[in-house]
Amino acid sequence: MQPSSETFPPPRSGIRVRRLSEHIGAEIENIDLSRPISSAQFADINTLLVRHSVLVFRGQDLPPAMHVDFASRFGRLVGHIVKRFSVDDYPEVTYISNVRNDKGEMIGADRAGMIWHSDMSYLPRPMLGSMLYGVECPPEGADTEFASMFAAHDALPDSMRALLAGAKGVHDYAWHYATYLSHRKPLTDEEKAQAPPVSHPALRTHPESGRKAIYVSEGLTRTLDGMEEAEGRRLVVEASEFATQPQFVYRHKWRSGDLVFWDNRSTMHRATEFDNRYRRLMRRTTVEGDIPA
């Protein structure tokens, strides 16, 4: 679907809003995130995040300090388990990057998030939202796709809904890392211990809107709790593939200076491929959420 020209008058703060697809995504204009936002802007952005699940802020000059300032308005920030990818002096900010330092080591998580997932769903309190900022973006490729778990839930066939209702997904970071990130340095025992497998409802209720969303993903949900491993895994993949059909997806084409803020409680996302001869340098913050119910 092409972006909609429909606009929503903001209730208080003067920001402008443009929908990006039928089910998910809105571009937010007339706001400068290099300065602290007002209470009215915060209230509007929070409301719009719940409504649209993905918010795009173009053309932002966002140094790490202001990235942290903006993100922390929405809750406690949680850094990545792999601390070597943290930004100097800002442990709650993570580099997503293919750039190497003087020692030839990757400064950030390279080829990260290329399987559908919801950020840090493997924690007891997964992330409310994530903010990714484009410092250097390849001229082509490296898009990010976002899928509406609200819309996918509402369209579930009765048979799949019955299988997922009452079920719990097993979210397992060590399994994810070994399965999809074997090109990286292995996790240490200490890193593995920070994120033992956890179980969350396969269908969760959004704490602010009350809407139901699918909450299993191919990338981080290993299987369904209490089910034979292979059969549970089959159902996880089937649900994830259903939820990420094109009609539920917005694909973001990055420009340097973009900040994208998404709601992990109602979306899944994945990065797309790009030519590794191009530099890619992104900064991410993640905001802690509630225990899924």
Contents of the next structure:
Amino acid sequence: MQPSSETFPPPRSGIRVRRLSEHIGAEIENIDLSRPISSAQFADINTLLVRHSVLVFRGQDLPPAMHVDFASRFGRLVGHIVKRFSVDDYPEVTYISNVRNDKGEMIGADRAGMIWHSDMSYLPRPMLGSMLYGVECPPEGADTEFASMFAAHDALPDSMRALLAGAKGVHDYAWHYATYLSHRKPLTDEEKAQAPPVSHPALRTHPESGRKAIYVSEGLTRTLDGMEEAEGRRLVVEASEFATQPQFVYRHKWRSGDLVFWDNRSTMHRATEFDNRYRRLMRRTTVEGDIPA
Ligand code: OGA
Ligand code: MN
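The form predicted on its own done, now the form predicted in complex with N-oxalylglycine (OGA):
The next block holds the full complex; its first chain is the one shown before.
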């Protein structure tokens, strides 16, 4: 299918929408997020988020205060577990960046999210959505890939669906950090204590649309509850690989001024490689959701 402009029903607030791939992603072409948005626009954005899972707003000028204002419309904001990654004076805004300060320290989360995941799925109440804003983007590389867990769920082979139905994934940030983020300063005991492992259903039902989505990820789901560790891990990786096949994926190529808002309840995403001689500076907010069910 060719990406097209139709969305059904048409937005009432006058915003223009263009689909970005068959299963996932839409660009909203005529909103200035640095101004307060109307309740009609808010309602349309929320509907479009639930339907398309990833919304792209290009050409935005979004200082942290306005970013926080917009994101807060959707729920409570939750900052990063590692406090030193926050933007000064904005504890809910996190730098995702390879930039260093004048003491040579990383100002943000470096090489964040390179393995498929859904944001902060290791919390009892994981994120409804995330908003990532590009301040400085490399001219090549550093794309972000998003996979539709609705489309992947609907395409599950019966055998894998039967294994996942009723199963629970164990989401574990300390394990993730030790496994994938060994280039960073280790988590402190205090940081670890903020995120003990939690279990969530391997298949979840979206609270707004009722659609089912896969909710295990290679990056953050260590294993399956009640199963032998290695066997659970093998099934998690198999499900995650199935769910992130190219037909379920939209790949975003960043330009500065892009704001991408994704629904963590129906997607997984991952960052991709880039030449580290380029600066990359992104600001992120995350909006708390419900307890997955
Ligand atoms: C995130 C994330 C991917 C990227 O901000 O949650 O995973 O491309 N980022 O920076
Ligand atoms: Mn992420």
